[in-house]
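Form predicted alone, single chain, as structure tokens, below.
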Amino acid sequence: MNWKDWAGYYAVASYDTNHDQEYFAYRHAAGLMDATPLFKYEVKGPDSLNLLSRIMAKDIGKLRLGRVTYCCWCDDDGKILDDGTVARLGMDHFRVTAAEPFLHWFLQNARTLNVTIEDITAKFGILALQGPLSREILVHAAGGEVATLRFFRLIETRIDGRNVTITRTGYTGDLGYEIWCGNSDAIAVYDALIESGKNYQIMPAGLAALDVARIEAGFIMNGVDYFSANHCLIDSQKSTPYELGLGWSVNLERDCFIGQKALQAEKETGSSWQFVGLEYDWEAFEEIFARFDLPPQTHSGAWRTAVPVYGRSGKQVGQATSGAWSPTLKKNLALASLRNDDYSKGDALFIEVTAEYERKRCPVRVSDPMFFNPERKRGK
């Protein structure tokens, strides 16, 4: 019964009464998780290609057939709204996922353009199949095509004689797949995979495990890394792609795109925040709780609640707003924000560490956020 709301669904936190057995799936073997309520919406039409690249700030007329991208898209300010993903379909055929509903935005600049735009979440499933194994999974369910399928890119096969798109993408950080398929043939699609897997240690598998995953991957989140600007009471909560290190997704040398302006501008004078990894000092965080007579104290998965961050000078630089113990790594990570003091790999920091209801400074040091990055994750 452990559950979690989901843009109003009931989405499974984890299987079992912990959820170690699916992170060591996602990290060893594969897990399948039910990422169906993630938003989805398909644009169609000779203004398509316009349309999203009025909006993203990427150049989504770089995307070619068959491919997909990651893309995030900003107000007038360039201030985040949401990332998410679209994949070219067709020539005038795209579709786009978000963590929070959009279409409104979608509507909004889509005035005078020849494009039909649909919210098509409650039609298609989405599968997450996520790990090392999960490619011999797939190509026991759906066939060899699947096994010279590159990372970003989609086919359209079957599986159980049903029709599904395939994408090499995922939010682990890992070697990964995402089956789309429609929404009624999703529990088909499901118990094949399940089937092709029972000889691969394939495990069904939640978001609490999922969490852990995507922080060693250093992937950000809505409502927890950043907030969406349109939920912002004011303009400190808010954060631009260069902030959090999504300029590489950022394609300022083109047509007019929506919060081009500004970001043109952050770009020649910099930015106010940076976004990092903090990879714990084990053994002073050991010494924080010995202090007690405790042993070390981490949370049994991701936590989510933004701690301080403090330079030598003992002055708050920032905020880690989420983090997790890797067993992967071994080693205790948080991804965190920091005023652009130019920090770098390696700088000594101090992070708030609450033991016995007393707050502590454990220190910490600078990292890339991306802790978990094999070479199967790109590789062929």
Contents of the next structure:
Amino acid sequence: MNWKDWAGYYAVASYDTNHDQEYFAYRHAAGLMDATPLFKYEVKGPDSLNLLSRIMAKDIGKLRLGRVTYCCWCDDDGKILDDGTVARLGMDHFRVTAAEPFLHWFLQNARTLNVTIEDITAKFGILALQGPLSREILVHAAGGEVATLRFFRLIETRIDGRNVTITRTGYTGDLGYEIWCGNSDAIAVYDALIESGKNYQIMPAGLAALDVARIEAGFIMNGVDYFSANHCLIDSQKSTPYELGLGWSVNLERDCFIGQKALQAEKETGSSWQFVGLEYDWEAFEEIFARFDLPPQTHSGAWRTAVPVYGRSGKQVGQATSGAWSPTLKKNLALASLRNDDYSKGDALFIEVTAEYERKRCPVRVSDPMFFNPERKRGK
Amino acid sequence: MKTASKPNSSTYDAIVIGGGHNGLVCAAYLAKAGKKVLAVEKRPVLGGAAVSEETVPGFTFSTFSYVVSLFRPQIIRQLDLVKHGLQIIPMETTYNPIPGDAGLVRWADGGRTRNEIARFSKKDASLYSEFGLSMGRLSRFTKNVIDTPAPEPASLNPKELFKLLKMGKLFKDFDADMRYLNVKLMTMSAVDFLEEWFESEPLLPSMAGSGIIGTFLGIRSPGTAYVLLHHYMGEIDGAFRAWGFSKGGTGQISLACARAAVSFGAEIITDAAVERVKIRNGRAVGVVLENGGEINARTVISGLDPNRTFLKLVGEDELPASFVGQIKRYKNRGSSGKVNLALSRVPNFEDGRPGLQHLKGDITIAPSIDYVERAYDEAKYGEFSRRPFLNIVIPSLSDPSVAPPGKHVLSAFVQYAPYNIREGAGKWPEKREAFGDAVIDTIEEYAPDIRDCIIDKQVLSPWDIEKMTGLTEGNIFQGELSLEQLAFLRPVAEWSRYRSPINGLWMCASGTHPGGGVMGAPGELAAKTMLKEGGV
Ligand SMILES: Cc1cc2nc3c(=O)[nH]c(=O)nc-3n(C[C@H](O)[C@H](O)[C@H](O)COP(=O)(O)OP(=O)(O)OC[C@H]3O[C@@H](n4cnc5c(N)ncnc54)[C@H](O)[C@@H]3O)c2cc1C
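With the form predicted alone in hand, show me what the form predicted in complex with its partner chain looks like.
Okay, now the whole complex, with that chain kicking things off.
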């Protein structure tokens, strides 16, 4: 078993010596992952909606009861701080997930408002059940209601007699659910899910497999593909939602929210960066290694040590921040940020590849970062 | 996939006979190049020996071929097969059970595998990874061989000579050790070859077992070492790696090829058996169907084995006598059978290990060298083996889509089951039940509860394989992969480049270079050769 640190907790990277089987469980059966270390906040009170609408770049005012939304939040300069989800459990009751601690930020912005904000990170467990058979397993564990739960909706129900909130969300880009339960119920719920999944080849799965899946799905990761403006030493390390391909989640035309002015200006004048997917030219990749008389060597699993991306002239046009060989798509993939001044659509690009300690350049094709997007993800 | 049984037009640029995966790959490449192509399959389903069928309601059997590794990655890319549904799930283990005891499991993890082997031999354990490395180096050489048409040594064409030289050079670049290794592989028996490395059972016999698959030879017969190499040539995910399952059964690979072909404009008909190739003035001009229909084409391409193509569909009268003689000598000796089981649960191999991880890969029954050799002895005298060599997989553990929840599919590849049994091949239907029982009895020695798990079964003798797929004598590779019928000798000397003595008639399947297995290479190379040489 491989462990890694996740927000101060020991989290499983892979249950086996390698993560392959877990990855294939995510894509062909179901994987069950403990996502508890995610930061979780409960926002309650008459001004909850007000607060969240002011913080989030997305118009939370439009979020209806029983729904979940993906969103990001920025500082005053429109630079991204984090991304996560907001779920609306009641008219004045929300839950927010975040990759980093933001209690201070929520409190600071709530000063004049009638809300309570609680850090419930340690109070709730989150179990992510992801994969094409996750629906069958959950129906078995929680009853028929789950069968009709639509993409980005939530229900409150019971598993093994314990109260749970189930959201149809996840980080694999596949059919999947996240199950919130009281911390002390988590082990029982976990066991019940494993038991229900027995006939469906469920596997406990870890973060290493998840990392490959999220790259296939084109999901960005805080601390890897971008850095929270809070942690950046210099401005150039910061990003905006538009630069990260999250423009679709920004609602500008509404009451004021943090970063609105800057984002409005950026929308008008254009962004400096764009977020793209890259597909390696496999023949060329093979050739790089063949020169050393070696078979092509891809990383086992996802990588996250950024490498430069070059244009045809040899000038660096950006960086690839993470990538993986996709066992499903049979392609070598990367997620990258490209500088709009130096790059325009259709340009030939090259990514740095290290072969036998030598740095080489491999041609890549620019694509939509959402490399993998099966029907079943959103489908009924 | 929906297919019609009648073609839309009466004339095509090319007709591919047979909807096996190679025929479909060939059709796809030709259609992609803008040719008007029709593929004609006799069965209602596509795929030939690479087919998935719901033989028992709710259970999808990979009726024949059950694991993949050789399928060429460039075909996946060039035909966009992932988009058309191809999905491969790698197998991470190889398991050799021992009755009532902990067997040997080889895992994806090298250290863990070493610890397992050490229980049987510390020496073998320490050599195991070195062996893999050597075979890996060799298979990089053979990869060049399987991804290019065979060079023609008899030709004086400088290009051909250059190709040979290039291969010679690749070979020369090996250090002396590797060259010796290669020569040994070409000439030795699987057991002799492996005994230079390993000493312990069940490691050695189960590894040697890969050397006999699809041949009518024993593990001590010279030449079987080469077939071993095929098992190290597997490439999944662009890396040299183990074997895998095709999601939804092996037939999904064929269907992905078919969908690709259709996406490029090819037409495919099923339930349409070709009775003969229409030949006018020594030139193939189309096909005649068993139902009487005739379809014309400038080029006819056979995806059937050489025997059936030339002796049945063309006819001896149309061919040079020397060629007919060579085709008749081409060895198709069928030696394998298949048992597919629908199971109510996973049988208990009583290994003492927790969980089912060790059953997710292939399970080889080859406990000792003598065991496998004895199995061959029976076959030599026209009997099926009472205790056969078995290669078993339970794909539903990795791909739950092939069985109802909680239920499973077990596939057992069986050797030996000679096509020509003593009573005559036609008597197989009477022996089928006993053959199936011998297989289940064998499994029962390792998994005593197997009979309680069986919901239904399908037993396939080589005679059945021939009946269903047209593979002569049920030979799984459209002709044995023995040295005298490989590369520029496949199927016969001077006709290794997909052409035939009949103008306008080409070959594109496993009976041509580089041979059998679900690899698509013959179909790809045939199409590329035809396009390059103006064959279509
Ligand atoms: C039992 C068994 C197990 C095997 N296991 C494996 C394995 O695990 N891994 C692996 O890599 N390989 C395996 N193989 C080998 C592999 O399946 C074959 O080499 C490969 O599928 C052959 O493909 P092909 O396209 O060359 O020919 P075929 O699959 O033989 O295709 C020929 C096609 O022509 C059709 N046909 C025949 N006659 C006519 C006619 N008159 N008119 C029209 N159509 C006709 C047939 O129905 C068939 O569809 C196995 C084979 C068998 C039989």
